[in-house]
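One chain comes next, on its own, written as structure tokens: the form predicted on its own.
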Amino acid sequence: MSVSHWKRSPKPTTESKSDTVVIGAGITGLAAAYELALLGQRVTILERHTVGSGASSRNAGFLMRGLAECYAHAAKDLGRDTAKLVWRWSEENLALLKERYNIESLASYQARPSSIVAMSPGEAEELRESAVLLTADGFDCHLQTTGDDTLWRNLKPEVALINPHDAAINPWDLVCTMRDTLLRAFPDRVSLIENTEVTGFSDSGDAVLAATATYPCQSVLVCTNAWASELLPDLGSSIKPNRGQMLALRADNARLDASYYLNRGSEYIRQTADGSIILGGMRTLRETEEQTASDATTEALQHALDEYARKVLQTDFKVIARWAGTMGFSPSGLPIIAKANEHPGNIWLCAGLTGHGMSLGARTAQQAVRCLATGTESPFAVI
């Protein structure tokens, strides 16, 4: 998104110097600011809109172990060691959210298993292989072949792989809790500035330039995910925006006992603490159209979600909300943590969560801060 000429001040003010400026106040940016403050740093967070206004408050609220694809598939594509590391990070991510932000006390929090569902014999075989590999690598899981909730009765899956220790939450609750915990813990070290459009960096890389002010700093961490290329056109160019559309509905007598992923993560559905149902996805149905930074819903894809809801629920329902969010997809599907050598100074990128910001964002931010502070490289190669 470009910055209007009319909003730029001809004489921007120079703010107090920070150790690090974090750009983006979503889950990753807020978690990174906490990590930096723990190191004793003075941190300024700059957010173009308001806290969590991107995908962080627009997702389906799954706190799921691993990736949407099954473990066997990830081990084959990424390598077994990398898959194991990602799955472990997602477990550590949930533990971090519980310990640091006390999310279990929130009314919307649900200790809810996630269920990766196979509807075809081929995918069922992948899940069986995944269960063997997960168990061998020390992860708790089991296979389910029968069930009596609404999805099992109506879809009759071949098999499902259960992650028993996962959770779900209202993502807006999570973002607000992360913000409040951060500012309460570090009132003298962290400044959060919303509705501030960053235009670039100083020539020497020792300041962030915004429309109305300059923010001197020693380091910068860009956590803008789908919009990374706007500030870092070289490093961020590999991260592609992808829209995820969702709806919320109410259906009498519907019951979902797990947070479900279907069709290799293309569709997802869960029931919230208040009984409403969240359904999203169908990206592979209109894949090219969903490769966009727009967060507008489309009639065609929302109609497909309606049809899928009828298939799963097989009862009347009332749609109570429709919305979309924009994710940042990396080429490998793994988060990108890297120094932006296209600019002088200590400028780093932490982005490309590929739809897994809830499950990996806080842990990825923790690693990004370690890399920024020590100059070490990410465990994931940048493709």
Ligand SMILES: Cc1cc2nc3c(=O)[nH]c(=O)nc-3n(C[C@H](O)[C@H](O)[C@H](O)COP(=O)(O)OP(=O)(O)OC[C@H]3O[C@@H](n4cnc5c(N)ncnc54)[C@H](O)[C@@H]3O)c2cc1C
The other form holds:
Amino acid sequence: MSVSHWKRSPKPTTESKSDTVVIGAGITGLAAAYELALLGQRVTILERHTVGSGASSRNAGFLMRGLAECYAHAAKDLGRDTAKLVWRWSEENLALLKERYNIESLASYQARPSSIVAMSPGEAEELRESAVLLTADGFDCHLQTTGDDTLWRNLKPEVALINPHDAAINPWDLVCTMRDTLLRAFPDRVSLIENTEVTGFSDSGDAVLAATATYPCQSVLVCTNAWASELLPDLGSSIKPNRGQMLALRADNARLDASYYLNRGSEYIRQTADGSIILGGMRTLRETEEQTASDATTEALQHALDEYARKVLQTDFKVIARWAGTMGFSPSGLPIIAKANEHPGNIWLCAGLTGHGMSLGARTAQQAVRCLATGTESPFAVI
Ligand SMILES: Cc1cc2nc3c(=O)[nH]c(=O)nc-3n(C[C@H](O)[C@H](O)[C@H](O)COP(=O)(O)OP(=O)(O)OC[C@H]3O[C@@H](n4cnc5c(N)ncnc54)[C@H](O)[C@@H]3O)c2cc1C
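Alternative state: the form predicted in complex with the ligand, after the form predicted on its own:
The next block holds the full complex; its first chain is the one shown before.
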């Protein structure tokens, strides 16, 4: 997306000094700016396009506990304590969004269980094991073996693991609310500057450089997720852009009682407050093609989503929107918070939210600000 000369600053300038410049105005950057302002800092947010133009306004709107992989797998792959911590973070993330941004008052907010569905005996076993471990670790959950909504009637899953206290929301609503709350709470401390692409840092790391201005600062927090490697080629290189494609449709008589997560998170489908169905995924069908920062939809993948909608809904439907967005996948699936030692200055990265930035972004940003302000390390190792 290009930006006209007219929407940029008229001539090169040096802006007044901020304590911290946050780069990227998605969920993570907006939440980080709030945390920094709470500490009394003067904050400038620089956004290449406009607020939420990255994944934050293009996602499926699941505010779901945990990561893409099930708890049993996460406990094996990441260690039980790490799995427990990240699952806790996702619960704290939802609590933070409710408390700080009052998201329960938004028309698009739905208190909705999410349902992780197993279609094969192998997956069913993983979910049963996950339920045992989750319960032992103090997380409320249960298994479901029958149901009478559209998905249960048509797909007949083996079993589903239910997170009863999850929610769903229109992500654009969420991002706008985060922006408005931030600017209302800290009108004198926070500046949000859109249509300004950061191109790099001064040699000593005491300023952020854009084409039209230089932004002096003491610290920098890079919240550019899928684009992390553009500004931090070493630290950011482990974060890989992955496109997610989606569609929204209307189908008479379709009813989904939960937000569904299928095939180990490969497909996801939910119903919004106005009855529309939101469906995304099938990325693993064309994995290489989808490893891109492009947000263009493709015919092949959209066709696969249409087919999947037909299978789940088994009724006529009308597609009302098709779109795509780019996620930043970290190697472990855990968010990355780390100081960028590749560059002088106090420059930190908070990115790699993988497919779960709605569920983790605000809590992760809170931790990133603690790390940046105190020089401490993230509880999650950078792999
Ligand atoms: C199709 C899809 C479905 C998803 N579904 C869900 C879901 O249901 N639940 C969930 O929890 N997560 C979901 N996700 C993941 C979630 O959307 C992301 O993890 C989250 O939005 C990441 O937020 P962020 O602020 O870190 O990054 P982003 O929202 O991507 O923001 C990064 C920002 O940085 C800006 N930027 C980049 N480079 C520069 C630069 N040089 N200068 C200035 N600005 C720059 C970009 O323009 C962008 O606005 C989904 C993602 C996709 C794509």
